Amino acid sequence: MEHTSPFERIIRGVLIAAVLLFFLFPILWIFLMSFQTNEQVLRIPPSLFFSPTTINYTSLVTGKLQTAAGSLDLAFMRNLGNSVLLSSVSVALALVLGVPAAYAFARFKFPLSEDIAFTLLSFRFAPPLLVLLPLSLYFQAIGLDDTYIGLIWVYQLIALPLILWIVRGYFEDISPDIEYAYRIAGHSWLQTFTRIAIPLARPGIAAAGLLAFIFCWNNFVFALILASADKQPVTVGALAFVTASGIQYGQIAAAIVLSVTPTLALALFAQRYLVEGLSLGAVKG
């Protein structure tokens, strides 16, 4: 066993918490932030005592913003609450579609095949921008525009390829063996995916669910042109903090306080199948 010296182990731990702390310090800045009012936080030089307000919340819970200008109103809430749905029914929707498709890639080998699963990738690439004028057409003419199904079909071009490549690597890892002897037994190939394929490949799942719901929620440029206003996530209805008596920052850092809030409870929750991953190399055949 290779053995440290006090020294090193001093030294390791400095530079651990020099990174720590280097990754970490803007995330704290941000929080004191929303504990600021405007005057605090432009201050020169900056300070991090302070007396401590929970203006910034309150006019988020409250939808009244207080200006130099005046009251402005604020649907903070209701962005937040759009995201939540927007994210959670197209990631739900992409695993449902996502799922079955990324165990038939795994499994089975039909023409065309990897030439359907990459440009299924690709749609992830694509720039939003090249899509975005079709898009709006198409949705004005079926109706679909400034809905929030039309929000949601649009989203899977984020969800979809990443849930379908993603879990499809687990599948591939997980032994046929496995899923052929179940089927000897004398179950359906339905039971055998439900009972053995989903359960093997659930970190997975987990990680490519975590990782769209993440990036739905940090898209901007859909919502932005395909929604109005009452259908916005948060990422668009945090252009109202740009107001005409200037940027209030104490309000945009208590706004990314609780916007990332619903994502890293969801990382925290979804952490302990994710740590079930370390284990699929063990029914490798």
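On a predicted model such as this, the values are computed, not experimentally measured, just so you know. Here, rigid core means the biggest group of C-alpha atoms that superpose within 1.5 Å across both forms. Positions refer to the first chain, counted from 1. Compared with the form predicted together with its partner chain:
- For N219, the Cα coordinates differ by under 2 angstroms between the two forms after the core has been superposed.
- Fitting the two forms on the rigid core leaves the C-alpha of L32 displaced by at least 2 angstroms between the two forms.
- Shown in the overlay between the two forms, fitted on the rigid core, is a CA shift at V236 smaller than 2 Å.
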Given for the second form:
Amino acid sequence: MEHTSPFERIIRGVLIAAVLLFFLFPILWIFLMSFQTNEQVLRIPPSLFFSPTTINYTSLVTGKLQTAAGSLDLAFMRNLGNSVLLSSVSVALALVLGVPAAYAFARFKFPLSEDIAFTLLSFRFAPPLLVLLPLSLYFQAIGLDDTYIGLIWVYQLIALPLILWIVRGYFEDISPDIEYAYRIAGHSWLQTFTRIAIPLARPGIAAAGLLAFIFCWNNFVFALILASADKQPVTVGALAFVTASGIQYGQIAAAIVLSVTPTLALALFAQRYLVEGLSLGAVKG
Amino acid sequence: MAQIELRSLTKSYKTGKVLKGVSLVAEQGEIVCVFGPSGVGKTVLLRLIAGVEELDAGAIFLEGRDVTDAPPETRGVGIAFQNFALFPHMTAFDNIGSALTAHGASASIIKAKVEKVAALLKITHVLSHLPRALSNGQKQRTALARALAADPKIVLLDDPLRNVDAKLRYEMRLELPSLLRASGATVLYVTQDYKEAMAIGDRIAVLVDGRFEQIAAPPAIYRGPASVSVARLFGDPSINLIPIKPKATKDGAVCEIGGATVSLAEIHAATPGRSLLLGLRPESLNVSDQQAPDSFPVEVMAVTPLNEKTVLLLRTHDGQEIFASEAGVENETRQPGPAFARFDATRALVFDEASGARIEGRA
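Mind pulling up the form predicted together with its partner chain next to the form predicted on its own we just looked at?
Below: every chain and molecule of the assembly, starting with the one above.
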């Protein structure tokens, strides 16, 4: 790093700029699109210069979509609320279940422990479509079809393995002697877990929870199949913009901007935590 | 009543058997140093007593109560780990107080007890700090304070001075015995430094090859080690062991060392005809330019002045290397070259070559 020629520095700058442009341009374009009418979006050639309009945002918030064919009702704000509800309750449940399980896998050697832990992780490998058809049939049979509870249950497939494996690494990094010291001082196993292990693993738990929240938020296919319009999150709700009279690009862009904002804000806010949390948990001391 | 009683404890790991029947009885107020080379199972022994590892066989009695299967929080011991094991998210005060919160003590009692033990260990000024803001010495004292705060009847200390610097180690070696004695607790003190064991212990339990090879007061262990392996662990440089085969003559037993005949008449343990090891502490060897009765010729190979003593590396004429040490450095004229060595027969030890056991010699 110390011995770089000006030429190398220039090359590096150009390459970094190219990568940034590659990844960030679509986001910039979406952001610009969200302030254009459908006609402006579909102009050929496209132009960076236009007179901005907030019509897309107002129609999303008021729930009335004006198209050439007439007025259409939109459930976008409700979808946004569903996303918040589904993601946060799913992550909360996954934390309640996953953190104690992670502790058990980290601290206790019981028969098949590695196999069970790996099986849980393998839920992340399987393509969701593989389980969705049988799952939707079962859900219809037992009445969980098109309910928040059913969706939150299925979202555990996303959140639980993630939390389990990240937090487990964190618990493994805590020296067992620290926990022993607390127990020998006269505290029960449960007190040691809640007052020593959980506080010490807190950065890892926070990072895992945040990541699980983002993954739940971004999920599309589970809700698409298992929920009807009033239970769907924004990812599925955005389909409503593909109307009989055409695709509402402006509103889609505005919807994307609105739905990305919470997770983006969360990720930026916790960026340091996230990077530290994920890397620390992975490396054993 | 014995405060700590261990009955033939055994413990194996996948790598092999670590403890092969360890027994010990320690009385009220006694400090027993568990001493042995590293990796011999000293820490495992403490963990078994604290209840964080499970025994394979044997029984543990603390304060007369069988705790063999009791969970750690019910055993009522205080422990200080070698790596301190402080709670990183709690202040020094809360760390020390953790032993008291478990028993439902009121905030004012906790405060009083923590401050008392902190004053004793001179860490009052850092009580509000988190462990990461403490120096190694302060961490070590905090860990010690935590072990003592709840006035446990039994205190287990796992090499508490290992991770502190040499100066502090010396200070603590002087302070610790009186501090521990004042607490009135029965203490098991693990160390792998024989000097520390001799400075701190009322008795030393020498753990060798999964068993206590000898349990005795420090001077008794130094002067009368039970076996070659115990003798080797005490002393720096370590004891010289010279294989001999005494022969009977009309003036008593003699043996041959480096081509010279040396009288063993004063060493009653030296039975003629047996294969023995003559154990000579470096400080009981006398090196001189002049030949004297019962001296044997040596070549001084190297002279190492160490301020308070000078260590000589000698080679006998049959090729054995032995150490001698002389008090002080007054003999600055000492040069490598031929010389004669003589040993103090009253301080010589005799071991059976085959078994390594020491042979008592006083008839």
